[in-house]
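Coming up is one lone chain in structure tokens, specifically the form predicted alone.
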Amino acid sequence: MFSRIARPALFLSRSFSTSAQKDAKVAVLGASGGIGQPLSLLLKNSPLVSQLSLYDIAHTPGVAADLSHIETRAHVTGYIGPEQLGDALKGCEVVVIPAGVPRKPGMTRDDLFNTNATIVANLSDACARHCPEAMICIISNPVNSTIPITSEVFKKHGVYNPNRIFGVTTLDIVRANTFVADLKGLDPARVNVPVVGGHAGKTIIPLISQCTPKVEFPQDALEALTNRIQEAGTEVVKAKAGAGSATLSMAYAGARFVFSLLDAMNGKEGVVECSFVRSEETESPYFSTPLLLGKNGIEKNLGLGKLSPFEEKLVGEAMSELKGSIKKGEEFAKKVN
């Protein structure tokens, strides 16, 4: 029986394992950027990936050439500019999209909307045309809006499958695990905190009551921890002082999610990750919860489980902002040709 909140083992050590793996072609759209480069490096290191297709509007040939010298299995190809996007996507089973502009001090994820919404809509359109059955993993912010955009674009092409479109919220889980481990003196690799809701501010809801191993905090400490998890992205933006947002930790989290997905696609049982997806678990049409992954994407939505009164309050408070962001994404998508 799988654990409801199981998490992958230390994925980097597994990435260098020599166990037999099926061939998988993975594309990174935005591969030359701050997230795209370290993400591509992590994917190149994994035996789960046989072909790595890198796309961006600049510098991709150099990134691809650099990575291609690494002595691992994945064959790397680089594509540059819109005219090569279709070739980059053909035959892909998983597409990861970190493309877009990063946050700067004083900006919210929503401030990125106009630029990143257009980028995601265009890239999603290409995916719907060239690899409609691929697993689509969206990192580009604001995820609460870019996932509805991707869904609406796929609907327009008549190829929409809600079980194959994922908003990557894994960084919220990674941060929650790290912060809890620091406070309790635990090994962070052994800690797992499900994080539900969305991927911005108060829509990020860590379920500390469901943490494994079980941990407890006084209410004031719990509120402070929850706030830190919700605002951790801003913590990095401020620390980088205008030089960008979370890139290395996001690349780690994105790779973790992709490896879990590939494991599940290869037939591994009991693979569970949280992700922002089409959902009927709450009144919000999209919501992040733990998902059992399988060969065809989402095998089962594991739902919210038992919430504490504090967590129930957080879910209720997040709904208005979450539904507003979703609606904004859907309305944007309607205007896209």
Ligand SMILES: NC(=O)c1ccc[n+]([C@@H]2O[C@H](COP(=O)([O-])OP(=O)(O)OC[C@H]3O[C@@H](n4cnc5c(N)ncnc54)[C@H](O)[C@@H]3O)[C@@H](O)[C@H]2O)c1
Contents of the next structure:
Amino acid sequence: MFSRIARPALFLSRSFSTSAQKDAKVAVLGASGGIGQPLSLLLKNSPLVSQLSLYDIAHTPGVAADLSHIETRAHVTGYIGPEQLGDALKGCEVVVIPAGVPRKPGMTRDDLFNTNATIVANLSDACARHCPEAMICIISNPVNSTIPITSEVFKKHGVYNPNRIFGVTTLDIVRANTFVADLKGLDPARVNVPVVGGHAGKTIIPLISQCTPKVEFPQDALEALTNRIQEAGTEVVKAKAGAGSATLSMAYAGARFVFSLLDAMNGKEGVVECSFVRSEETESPYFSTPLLLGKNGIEKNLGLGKLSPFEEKLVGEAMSELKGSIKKGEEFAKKVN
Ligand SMILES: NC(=O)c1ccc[n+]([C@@H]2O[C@H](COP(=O)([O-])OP(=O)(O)OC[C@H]3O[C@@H](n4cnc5c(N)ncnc54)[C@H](O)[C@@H]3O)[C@@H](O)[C@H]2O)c1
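Please could you give me the other form, the form predicted in complex with this ligand, since above is the form predicted alone?
Next comes the full complex, this chain leading.
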């Protein structure tokens, strides 16, 4: 048994949670799902969270009762069904949304659009009504379309702040760090690969030339590595053989992003994460680049930095797909609510 005096250091050691303890209410929408449950567990395990609000259309009373027995400070409450959604959101500083259907083998993220676009539009509408100032972190795919949908919904309510709406692409960075570390025999916790663009296939653009520590690969190995990072989600979908997409690694990545956000909101300086956001860095109106986070969300977009010719070509090739997915999201949002 763990001793209550000498509890093991929180196992989330990478860059997690070093700011002073403050109160923060965090909601997870889709909390009973494959991502939602382990993500809620990681959030419950953090001293940065004082209230954890778990919402889903199924099973949240059980998930909340289970998590509420864990000996950490976050007070857990479960909410079920649309009539309880407003209560789940009131007073939230951060809302994380992994609600929606995941891919099955042979599906692209865009194949999820019809189902998930409606779910994200409805949940965003509730956020705009009940916690318009909250940081909104969207995990639901296709992220390249769901962020424009959320942004349009917030605009309709007159509460849009582009510095507070984030498409969670952290899993692409986590994967890139792991794969580079494996190939180079490095400690993955000390590798940092920025990943820019979007979150689907060739719109996922790892900037290996900007990796810290510096790493070099022959062109064929670089192309194979880039392709593996772009298709890593599909690797998991195939291995799960119909049982869904990445859930555990996504929960880790989602928790990493939320903890970075909370650290920055609590005043920690120098917190940087990549995320798919409203952007003027390229011709695409939404684009992921490294962002300096602060008390009010995005403090500064750090931009693309210096790209290699190979990376420049990848950015160029991603543009038409990115712009198409963004437009599809914006047009959908015009028709709903
Ligand atoms: N951003 C990323 O890197 C990334 C990675 C993996 C998966 N995803 C996406 O995350 C989403 C969730 O994946 P999962 O594996 O957890 O799926 P899942 O099916 O296991 O869980 C989804 C949950 O959402 C709930 N839900 C459905 N409609 C809802 C609504 N209207 N309101 C609230 N909750 C609702 C379901 O009841 C379920 O509990 C999918 O869209 C998937 O594609 C994103």
